[in-house]
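There is one chain below, alone, in structure tokens, taken in the form predicted alone.
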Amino acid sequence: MRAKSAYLSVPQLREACSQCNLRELCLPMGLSEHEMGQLDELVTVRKRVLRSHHLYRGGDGFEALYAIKTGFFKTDVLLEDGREQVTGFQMAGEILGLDGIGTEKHTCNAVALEDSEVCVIPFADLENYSREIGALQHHFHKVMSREIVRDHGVMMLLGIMRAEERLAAFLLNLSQRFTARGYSPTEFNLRMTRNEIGSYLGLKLETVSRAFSRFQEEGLINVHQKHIQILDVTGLKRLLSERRV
């Protein structure tokens, strides 16, 4: 069943990009004042998603790019035994459905982790302003090669890393991006279950909650139920560097 969003009204309901607080991680800088209002023309629609509800579907036609404004999301696909691939988790300032580009079909699915807001934007617009707006072009680019690094990343987590490196490298990852978004760094909120971390990592939930145990009695974080302390980034580095000694 198609998921339950709604679609706002820029005039009713809409910060306008120029003014919005993630435009640092989602739009270029250094436009101009009229650049600015080109964008501001370009991102007319904001869309709800709700919790656990999906954005698009795997197999759906691409039409757009979509910049989270608020909430989390996962994308996954669905294997052949039925079970599902996580694949991605994203939060606010990051861009969902790049993966239609190439085939102008959806290869994944995008659900939403908690109540979320989206600004959709348009590929074939965004295309149209790209060739008039170097920097938003450049940016596209930038944004396109981050996706290929994040991916390179995954595979070398599930290709060389012992079960509690992939979680560190996780829980790690998690607190650059918090921090680039002004959060904490040492204390956030997991939007997602312990199940769809080890369908990311690789690994079996016990295995995951056996990590997370084993941190917690070392010292190196506080776990309670979703909420997560680090309490020694350094030993969660440390980890990491072990391997590479």
The other form holds:
Number of protein chains: 2
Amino acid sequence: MRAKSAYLSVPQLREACSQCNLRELCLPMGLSEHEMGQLDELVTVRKRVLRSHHLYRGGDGFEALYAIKTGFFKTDVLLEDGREQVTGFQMAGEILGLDGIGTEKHTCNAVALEDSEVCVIPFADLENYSREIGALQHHFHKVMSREIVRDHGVMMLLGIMRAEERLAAFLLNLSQRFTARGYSPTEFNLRMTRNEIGSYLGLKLETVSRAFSRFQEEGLINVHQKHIQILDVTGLKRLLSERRV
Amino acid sequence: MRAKSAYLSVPQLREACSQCNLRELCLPMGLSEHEMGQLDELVTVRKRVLRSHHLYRGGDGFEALYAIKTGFFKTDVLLEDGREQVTGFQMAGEILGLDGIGTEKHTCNAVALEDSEVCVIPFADLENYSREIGALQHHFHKVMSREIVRDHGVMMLLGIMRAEERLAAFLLNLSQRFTARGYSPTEFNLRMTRNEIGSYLGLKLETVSRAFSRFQEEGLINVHQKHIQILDVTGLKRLLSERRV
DNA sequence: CATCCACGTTGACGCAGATCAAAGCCCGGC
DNA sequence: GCCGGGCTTTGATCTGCGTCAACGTGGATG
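Which structure goes with the form predicted in complex with the DNA, now that we have seen the form predicted alone?
Up next: the whole complex, starting with the chain shown before.
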């Protein structure tokens, strides 16, 4: 038995996967009613993480994956000299902690960018359940594979795109993920700072800021602080496909 | 039954995992004698891929993973305008194809950089076996997780390192992987061109060439075409940890 | 053995984005 | 309602790497 109270002081927060409105985005995706019921036994603990607090740090022992129930995270890796590479931004329904399986230690930091709540998925249990539930096993493999493909996308951003292409790709990606969660595709609030965006995109915060301003001048977006309104989706997409020079 | 002859005209090439000298680097890592015997049933087909030929292409249907038996590969993603991002270089014992699980289509190209041979691992079979063999399941998860961590390392290269740091990290990484395979840590032949190294590191081939020349001037390496000799490992490592500016 | 051609090296110059600097904005705390 | 500090914007200047160009080199081919 797991000491639920160590994580969570409000036991009634317990809410089964089968009742969760994220179930079609998250780990239970594609499971039958019955199989989802089994997941309710796997995921029994939730954990709050306040804004700017760590869910885990590089070097921490790995025991569980985390499904984001509400909130917004970043993952990053730090060099000794203080340089930071943000490796991703994660939102509701997405899985954190996959980096820890290989070495049994986390290899990056996961930080909440707003007050958040995660479902704790003890990894040994997940492996046991997925030996019985083929659909769960298969879906978990897909989740990991998609993370690899996502990483390849970031490599393309960083390796071959210019500053404005990177930012356009970033905005379109956020838009698409917000849409999948039932929010507006064209209007949202950024949870991260210009510095964090820059660190993700391999740019300095001034460059990010200038690119935002340029997009606004060109009528592609409205931006006021963290509030973003996309005015011209196809214009942004065109930025990605047309290669000047 | 799988039509072995479609892949392989020399049936005696069949060689079981349990006999393979890569078994401690590859998928069977950490399995018991008995479990490894079961893998011999899983991996029954091998496939030759000649230099500069594709093992698979982006868009191809995904059916199997591939363990590299001999040879050397690159994986890359292409943009419509011809820009190429090399996402990795793979050598004996490493697994290709993980990108395809999520969408059931491959999302990158895998190209042999020298005449190579791979073991075909039908993915549906792998999932079946790993439901029975816990150690296989767990090791497979580790392989995927390590791929994610490796990708984070590439993001750091691309996002925050300068040209010479990237190349130093690249050489040290190759050195370490050759060592693990029983080859010299300090002397090896590159299988890829300057252009491919550049594409991987987010640099132009001229920059790669200049960095090689600079390392040689500084007595860190000897480089002659594709032949590399590392003279000063700690000097290369120092390049990574010390941040000028 | 001569030829060819992809690959590699080196130099000169230019530019995208970094760096440095200064000022504005917004929100939280008192 | 005022103050302070973190975040953002914008301008001026600098620089690492890209771009362009010319030449070198070595392995493959007939």
